[in-house]
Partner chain sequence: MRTTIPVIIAFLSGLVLAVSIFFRPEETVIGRIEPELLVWVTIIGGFTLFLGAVSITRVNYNAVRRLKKGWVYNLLTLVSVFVMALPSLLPASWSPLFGDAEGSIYDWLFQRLDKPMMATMFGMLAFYIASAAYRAFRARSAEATILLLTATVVMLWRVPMGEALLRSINPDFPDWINTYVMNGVNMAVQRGIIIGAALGAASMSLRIILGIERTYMGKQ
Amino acid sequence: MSIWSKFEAIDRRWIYLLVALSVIIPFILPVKFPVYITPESQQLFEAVDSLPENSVVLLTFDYYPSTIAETEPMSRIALHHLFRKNIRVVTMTTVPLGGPSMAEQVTRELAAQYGKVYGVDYVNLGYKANYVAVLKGLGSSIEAIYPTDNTGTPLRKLPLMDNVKNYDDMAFIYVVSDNGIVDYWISIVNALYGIPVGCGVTAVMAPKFYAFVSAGQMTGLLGGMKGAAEYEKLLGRPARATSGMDAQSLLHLLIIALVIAGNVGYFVNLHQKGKNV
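In the form predicted alone, let's see this chain only.
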């Protein structure tokens, strides 16, 4: 039996093992595949990097737990950038399922790393229903929409919110989302109030929003895990997205190699069978 015949008859469990190893290894031993920066990621990074110290940025956690592998790395690297630049952060979510708790967990974890104080350097507003009314209402009065923060503390007791009354007091809105709320941040908030909006979205959503960037309605865009990995590279802080892209790239190379080997084996075996007839 030739090597190609043996390959054709290989136990599929060996394939499963190779797939598992290609996913696990990059998280243990970094492969360090090159990460190429797209203009949209560069634009978002530069927009945030140019913000003055102590300015206020609204960071949204508009995603469900099902897309956390793509979206949470964006939230994390955005917070690293904002906290590193001593920019004050207000977070919120339009997603009731998991949004408030994910925002709470990520912000408090990263704030501890940078020595940020809750209520002074960052505030988590949490969730309110009817997102269209919420987005419009924040343009007039944040306190009217969110009388308290996510833990029930009145906003008047949080020093940061003394000087943040509506969109006029914010320098930038950083939206991380896996759903259609992005359209409303652009069509309502950016269009009506003129505040710049940058976004991180899932890979399947990204193609739709490149036109928004070209039109100047969106200030930069991260597309999926690759976009998050690009931002990590720009900030010089490789983390979950970079490891995830290494695993994804290695798996893709494995699949390509198996497809090529399978086709070569098929035609070699076909040729040999033809010769034996």
Second form
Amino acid sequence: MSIWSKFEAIDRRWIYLLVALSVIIPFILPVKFPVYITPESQQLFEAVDSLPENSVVLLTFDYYPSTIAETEPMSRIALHHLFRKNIRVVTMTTVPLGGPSMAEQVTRELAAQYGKVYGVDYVNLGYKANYVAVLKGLGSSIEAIYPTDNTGTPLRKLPLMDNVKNYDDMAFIYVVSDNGIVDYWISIVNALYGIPVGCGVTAVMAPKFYAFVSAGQMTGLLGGMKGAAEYEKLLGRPARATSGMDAQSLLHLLIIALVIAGNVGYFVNLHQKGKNV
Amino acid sequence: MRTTIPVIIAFLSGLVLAVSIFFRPEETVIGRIEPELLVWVTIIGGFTLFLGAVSITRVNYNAVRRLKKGWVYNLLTLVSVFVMALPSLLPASWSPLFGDAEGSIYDWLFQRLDKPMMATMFGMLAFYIASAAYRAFRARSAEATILLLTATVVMLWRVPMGEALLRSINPDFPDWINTYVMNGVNMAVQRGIIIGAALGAASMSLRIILGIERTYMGKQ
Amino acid sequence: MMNLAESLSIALKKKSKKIPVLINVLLFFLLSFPGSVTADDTTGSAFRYERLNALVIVVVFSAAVLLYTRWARQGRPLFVRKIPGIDAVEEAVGRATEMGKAVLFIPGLQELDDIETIAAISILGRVARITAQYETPLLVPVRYPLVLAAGQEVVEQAYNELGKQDAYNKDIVRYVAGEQMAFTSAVNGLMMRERPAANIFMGAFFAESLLLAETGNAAGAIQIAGTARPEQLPFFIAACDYTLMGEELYAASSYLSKEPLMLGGLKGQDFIKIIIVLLILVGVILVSLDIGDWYYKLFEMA
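Provide the structure of the form predicted in complex with its partner chain, given the form predicted alone shown above.
What follows is the whole complex; the chain from before opens it.
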């Protein structure tokens, strides 16, 4: 049995070891390759960039802590963009575990950097169960669904919410998500209320949404950490996503190498079987 | 009776919600019923959490009591459930350790244990994707070969190192992938599946509303 | 109990006295509510005319499903193509029975208000009938309490109907964890400890799809998956033996039941699909000829 034929059945533990090394090594020995912008990221950036000052954007934290490596850089760079343009931000989440606290933590941290005041420049609505009902309900009355914000303050005591009663008072919805809620933001909120929805989603989910971008139901799309890195580049603020690009690059190359090795082994064994017959 | 009433409720609720999108909520009674029904769903959903707590406790308690194989894990689950839940249910006014605000026991456990554990589980995907791709991508047929080649160029395109490599072959290569693979073949396939699935979902919803499909209630 | 579609169908056929009752119910909803528009409403636009196109689609779709259901009741033969993934369900349970091991069924990771979860619960009912028949152990971990309640009801009914009450245990369907990754790690642990011979994943899955399917693969189980989430299909295809794609998930329950009434719904759906394909083709031609603006507007929904 030649060494090539062994490539067809590499023990999965060797694969795991190689994956671990390919993720760790770039953090020790970084190589900076340029990040190129895809049209979908450009579209989202331009949609936000063209919003007038003081308009209201709903930014969602629809993700679990498990995917923060991919999703949190999107929320951060979105907030940088929104606060820099003096756009008022309402945040919310449809994810019970971690969603409210992550929204609170990230928004407060970045608001402090830009000198934004809670209740005037931004509000965190927090979480409410049953997302379909919540998404539909916000179209009629935000206060009916969220009588209070995330910390229990009644909405009527928050000046920002005086003029923000439902989707009609919002200019854009910026969804950052790692789950199926994106479908509902499109099929319920964009379809029924006509408000533009732009999304940042995990890399696995992104291919599905090209159809929605093309159909105009979604205004721009960020796919995974690469999408976040593109947005960071567009805003001129390279941050976490950009620094993760080396590890992701090497991992993709490793997977390609493994696929090639597997096929080499497959054909060598096929050839040998042919000889034996 | 056990089936008749739920079927009638499903019919009426489904009809109200389906019809309501064709009427302005501020001007019709049906428009006011819809948000009301949605609030009910939220309330009922909240109450059912209790069912989950009962189930998880019963299953794990029985496993520990009978010292079933792996009972230590069941014990750990029970301890985790109560250590995480009880302090968060107690009012924060009693102690800053209670409730779920920053500095509480719940928040400490969530930030320092739960969050990294969840990220670890998600991170394991990288290992599994590599192993599954290695096993699945074999050029066994013409279709499999096309799939393999497409996957390879898309994987290269999605990372800066790979994109630089593709650009060195032809500067327009990444744009071709975006135009012809992602916005072409990929989009066509996704649309096909999405339209098919949407019709399937609509057909299933109609069968449920009309009471043809009752297996979700345990009826044939 | 006779279901509403049957009642409607029979009522229309026999022109019985049920017609006024049923029509009254429909009229009550369709007409009396918008009739409550206030007197000073001069626009008279309680009805959203801009959504008339959607209403037409709903009516045509409903009519097609009802019509085919009626034909199915009348005994017209309906051809439904073979779906290997669904046929494999029985084979997988048989294998588990032979090996004396359990069948693991996961009805997705979404709430009960998601139609994929309802489809999964319907399939669970069918699978539970097979496991009850062979007295094969069944494990159903769930993520949401409402799914727990529905799952327990469905499985209990299946065991009762086959007279296997003794084999039924309330903990067959069990709540595991509300958090996605906690659920995944608990189920992965279950797979490695209990080593079920067959894993059936039906419903809405997300990032955990590959984590579950790869673990099941490593544990040597025969695996059947079904989801309407296109983004998760590649993972299931890579790691499972059979995969139901998109609408096949919704068809599975009807297909397994082999009841004409249920299959009629599938045919109605296929009829609409043909109409949609034709509409798309017409649209492509008109837009390509640059005369399709009016046609495009027909399908816009405000």
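Note that the structure is predicted; figures quoted are calculated from it, not measured. Numbering follows the first chain given and starts at 1. Rigid core (definition): largest C-alpha set, two forms, superposition within 1.5 Å.
For the motion between the two forms, which is treated as two rigid parts shifting against each other, residue 238 and residue 189 share a part. Rigid-body rotation of the smaller part against the larger part between the two forms amounts to 32 degrees, from C-alpha fits. Core-superposed comparison between the two forms: residue 22 shows a Cα shift of 6.7 Å.
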